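Presented as structure tokens, the chain that follows is alone, the form predicted on its own.
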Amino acid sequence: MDRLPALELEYVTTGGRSREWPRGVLGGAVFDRLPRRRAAAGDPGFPVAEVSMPVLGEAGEVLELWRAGEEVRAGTHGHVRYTCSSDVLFGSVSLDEHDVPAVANPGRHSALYQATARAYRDIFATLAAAGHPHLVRVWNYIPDINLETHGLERYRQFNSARQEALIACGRSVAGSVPAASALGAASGSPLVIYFLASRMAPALIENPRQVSAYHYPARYGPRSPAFSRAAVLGRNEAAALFISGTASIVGHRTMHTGDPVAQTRETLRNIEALLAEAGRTALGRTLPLDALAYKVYVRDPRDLPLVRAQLTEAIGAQAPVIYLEADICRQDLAVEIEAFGSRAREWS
């Protein structure tokens, strides 16, 4: 496959859900201060992941919208709702962990473990059925991500279940793993996962400043996080870059604990390193910071002005950015940033 239609990302902040949708919408995710207000919203005809996560700043609701630029078809498989074009698939799954039947060892594993295992098994079954086998980018939203239950932090429970599901489905747990993020959603909300997959295998990118997450030492949990630092899908002018959730980590250690300004700067240095590596290995040129769209997760809303000032200084005021209040996978991290860029479009 030599060509992939260019993917497009848009953040819709006002009245977007009631408008007439353009051709080729794959799906999206909606973030809101008061997610219960969305219950009355109509079905737009494509999957929309409902994430219980407050938007910071002026916008009351943000819809993250993905388009493929060509006709799409919709379907469901297990708990997954999806839409796909000829080459790209967008899917979402939302599971109340207490409503999921146990899939293995119910006495030993938590409800979150069971929900995660079920979600990922359904995701891989969907990819096989739809003929889009390559998982490219995954967003995981886990309620109470830092809470310890069953003798283990819930993020580590999630990592164990994800890795066990990968193994059970014949997938790699290191190297050939998708770009991903895992953030803490509101207490009591469902486990929400949405993802992009393709018929084309992505180029997977690691950060030379960091230990690959799938090689983290055992101090970070019994099972390592199974994700790549970035992924590039497509070639030439249609190539798209997905940067995973990125934080103030050098090697495998958190840097600048207690200093959100220094953590934001370190995070941006890591993103610059990923841009250079992606440019060297897959894109053919290095995208500038201001050519990306960003999603920024801030643990303490009081840090928003500090984090936003650092980001604006680095990327200017024109690049699309949304800020969300979220717990981050490590309790000593104040901020996490993910990004998307495409050679087909520059934002600034």
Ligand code: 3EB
The other form holds:
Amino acid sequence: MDRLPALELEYVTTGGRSREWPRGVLGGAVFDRLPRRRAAAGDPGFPVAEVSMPVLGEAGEVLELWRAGEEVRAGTHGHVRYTCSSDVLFGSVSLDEHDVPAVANPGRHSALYQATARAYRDIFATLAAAGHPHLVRVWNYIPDINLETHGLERYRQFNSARQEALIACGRSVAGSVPAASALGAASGSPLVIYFLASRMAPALIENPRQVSAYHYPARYGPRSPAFSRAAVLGRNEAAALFISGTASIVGHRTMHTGDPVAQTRETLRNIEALLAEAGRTALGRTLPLDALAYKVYVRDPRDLPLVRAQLTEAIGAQAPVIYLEADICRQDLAVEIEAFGSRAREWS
Ligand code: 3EB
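Having seen the form predicted on its own, please provide the structure of the form predicted in complex with the named molecule.
Starting with the chain above, the whole complex follows.
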């Protein structure tokens, strides 16, 4: 592919005012404590994931909008709503786990396992049907992510089901896996997964400071988390860079437990290592931290000022940043940061 994916990300903070949907959008997500109460009237003609997750700081709800810069068509496949351009596909699935017919052995697996397996099977069926076979970036929002049921933390149940679905769909569970984030959403809210896929394969990036998550030892769960540390779609000045949820992990161990400031700094060191690695292997140049847009998940809202001060010091006041209150998939992690960069955000 020679043409530009021209993907653009915008975080729209509405302050809770009513809003209109902008034009030319591929898809989006709304983050709020109760997103359904605030959903804009009418069908915007593209999927909007509704994530029950409080926004921290001054903003009311936040809208995350993805633009493709070309014509899109909309469709549904199974539980997936999607739009696609000739280059990329945006899709969204929202499943109430207590309302999903079992995919796998119902006696053996939890409702969350079944919902996750259903969602991923529908996602891969959508990609096959739409002719965008490559999953590039996935956002997973899991209610009660740290709760233990069936003798296993729900994040670990999710990991088992995600792996099972990858295998069932003939996909790789290590190496060729998408960039991703997995965070806790409000108790009782649906499992929400949204994603970007492409006609062409992304370059997948690992962090030299970290063990690949798909090679984590079994102490972190019976099945490893199937995600890459970053993905690059397109080449050179046309490329888009997706940095997965990144935390204070070196090797496979959590660092600086109980110290949100040190965890934020370690997380930024990991993002810098990914920028260097993406520059070396896919982009041909190392982007500076202030060339990216950030989504920051903070477990305890009281840590917001500390985390924000570290981030502002590292990336300046100009880069787009939103802060969300979310449980993170290890109890000892206080903060997780994901990022996106593209030419639209001036890689000069
Ligand atoms: C980590 O580095 C933190 O399960 O899809 C980050 C991003 C994390 C994605 C996932 C998990 C996931 O292990 C956790």
